[in-house]
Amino acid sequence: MPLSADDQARLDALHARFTALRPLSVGYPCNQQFDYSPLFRFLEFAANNVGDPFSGSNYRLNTHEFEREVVAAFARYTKAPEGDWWGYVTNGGTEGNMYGLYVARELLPEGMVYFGEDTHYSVAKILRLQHMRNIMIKSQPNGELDYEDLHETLRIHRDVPPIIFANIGTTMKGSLDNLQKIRAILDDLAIPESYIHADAALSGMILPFVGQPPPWTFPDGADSISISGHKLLGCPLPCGIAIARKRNVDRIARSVEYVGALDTTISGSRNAITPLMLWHRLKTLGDDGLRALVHRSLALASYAVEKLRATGIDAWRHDENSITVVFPRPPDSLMKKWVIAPKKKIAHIITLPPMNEAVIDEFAADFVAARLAG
C-alpha cells in the first residue's frame, strides 16, 4: 500500500528540513558531503555482518570481505603492529570506546580507569555499564590531561593496575593527551601493568595525514583505538572502528555454534552496509584525496580563527592539526539559527565540508549581529 498524501508530505518537509539545516550544521563533526548512490542496491538484501570478521559465519549475506579491508586501512593509518592487531567496524565512537575498556577489564579485572574530566560524556556511561573503577583527573585549561595530577594519583594508587582512557582530540575543544608522556609516567613509577586506549574519534582521521603529529599510534603505547567512521569521512550512518592488539583479543574470544562464528565484537548482530560505505569511501577518495580533505578543513580551521578574531570574537584552536575552533558561548539567538555545540561557557564549529569561507564569513557576521543585538 502507498504512502498516503498525509505521510508522503511529511517526508517531504523532513527532506526540505534536512536540506535547509546541512549548511547551518557547523558545530558538530560530521562531513556532510558525500554520494553513496552506488551501494543504494544493497539496501534491498537483510544483510548481517554477525560475527568476527575474520573467522567468517554461517549467515553469508555479510561484508565481512569490505570489512576487513576498511580495518586493514585503519590499522595502517594507526602504525597497529604487524600481525598482532584486529578490530571490526562498530556502531560509533562510544562502541569503539566500550571495546577498549572492555578488553582493559578483561585483561585487568581488579584495575581502575583514569580519564580527563574533558572527556566525551560517553566514557562515565560506559564505566558504569561496566561497573568499572574509575577516577577523574584535571584536565589543564586547553582540555589536555594534567600530567602531574595523573603522576600524584597514579602514585597514590600505584598497586592498583590503571588503565588509561587517553583522549586524542577532546570533544569541545579537540585537545590530545600525550601518549609518550603518560608512558613515560607509568614508566617512571615502576608500574608493571597498565593499559592504555586512546579515543581518536575525529582526530585519528587528521593525524595521519599531517606532517609532525603527535604521539597516538600504537608505538606510542595505545593498547587499543577508536575512531569514528561518520566524522571526518562522512557517512550517513553513525560508525566507527574499534582496533586493538590482536594478543589481547585472542584471550577474550568465545566461540558461538549458532552462528558459526567467534563472539569478538560488543554486538551480535552488526551493520554489513557501514564497512560497505567506508570501503567506497577509501577507495574512492584514497590517500590523497583524503590529505587533501584534511589540509582543506585544517585551512579552513585557521581562516575561521582569523575571521572571528578579526570581529572581535576571541577564537582559538588547541594546535595547528585542529579542526575544532573554540570560542566564547554565542547569544541563544545565534543557536537558533546555526546548529552549534555549546558547552558551559564555551561553543564550538567544526571546519569541515560543506564549510567554506563564505559560510564562515556568514557564521561571523551573525555572531557579530547577536552580540550587538544583546
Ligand SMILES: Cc1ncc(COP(=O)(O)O)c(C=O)c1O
The other form holds:
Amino acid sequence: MPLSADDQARLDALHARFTALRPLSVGYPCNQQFDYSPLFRFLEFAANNVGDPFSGSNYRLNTHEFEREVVAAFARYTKAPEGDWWGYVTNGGTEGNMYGLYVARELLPEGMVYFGEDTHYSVAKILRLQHMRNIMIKSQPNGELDYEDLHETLRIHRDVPPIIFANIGTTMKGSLDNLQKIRAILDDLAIPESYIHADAALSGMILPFVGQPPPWTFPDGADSISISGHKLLGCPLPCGIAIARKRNVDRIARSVEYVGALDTTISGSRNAITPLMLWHRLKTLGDDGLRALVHRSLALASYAVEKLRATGIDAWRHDENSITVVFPRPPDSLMKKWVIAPKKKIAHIITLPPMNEAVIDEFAADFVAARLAG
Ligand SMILES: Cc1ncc(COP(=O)(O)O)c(C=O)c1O
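Follow the form predicted on its own with the form predicted together with the named molecule, if you could.
Every component of the complex follows; first up is the chain already shown.
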C-alpha cells in the first residue's frame, strides 16, 4: 500500500526540518558532511554482522571482511601492538566503553573503577549495569583528572586492583587525561595489577593526525580504546570502534567458549552497513584527507575562539588539539535557533563540517544580540 498523501507530507516536512537544522547543529560532535550514496544499494539486503568479525559466521550476508579492514586501520591509528589486538565495529562510543570495562571486569573481577568527574554520563550507567565498584575522582578546572586526588585515592585502596577510565577528550570541555601520568602514579604506588580503558570518542580520530599528540595510545599504557565512528568521520548511523589487547580478549573468549559459544561482541546481531560506511569513508578520505579534515577543524576552532572573544564572549579551548570551543552558557533564546548542548554554566560548539567561518560569524552575532536582548 502506498503512503497516504498526509503521511508522505509528514516525511517531506521531516526532511525539510533536517535540512534546515543541519547547519545550525553546532553543539554536538558530529561531522554532517558525507556522501554514502554509492552504498545505498546495500540497503536492499538483510545483512547482519552477527558474531566475531575475525572468526566468521554462518550468516554469510555479512561485511566481516570490510569490518576487519576498518578495525585494522584503527589499530594503526591507536598504535595497537602488532599481532596482539582485537576489535569490532560497535553501535557507538557507549558500547565501546562498555566493552572495555567488560574486559577489565573479567580480568580483574574485584577491580575498582576510577573515573573523572567530567566523564560522559553513560559511563555511570555502564558501571551500574556491570555491577562494578567505582570511585569518582575530582577534575581539575580544565576537566582533566586531578592526578593528586587519583594518587591519594589509589593509595587508600592499594589492596584493590584499579581499573582507570581515562578520558581522551571529555564531552563538554574536550580535555585530555594523560596516560603517562596515570601509569607513573600506578608505578609509584607499586600496584601490581591494573587496567586502563581510554574513551577517545571524538579525539581518537584527531590525535593520529596532529604533530605532538599527548600520550593516549596502547604503547602509552591503554589496554582498550573506544572511538566513535559517527563523530569526526561522520556517519548517518551511530557507530564506533572497540579495540583491546588480544591476549586479554582471548581470556574472555575462552571462558565463553567453555559454555559452548565463541561470542566476543556485546550485541549478537550487529549492523553490517556501518562497517561498510566506515570502510568507504576511510578509503575515500585516506590518511591525507583525514589529516586535512582534522587540521581544517582545528583551524576553525582557533578562528571561533578569536571571533567570539573579539565580540566580547569569553571563549576558550582546553587543548591545542581540541576542536571543542567552550564559552559561558548563552541565554536560552540563542538555543531556540542554534542546536547547542549546555551543561550548568558552560556550553560549547564543535567545529566540524559543514561549519565554516560564515556560520561562526553568524553564531557570534546571534550570541551578542541574545545577550543584549537578555
Ligand atoms: C567522551 C564521550 N564518551 C562517550 C560518548 C558516548 O558516545 P556515543 O554517543 O557514540 O554512544 C560521548 C558522546 O558524546 C562522548 O563525548
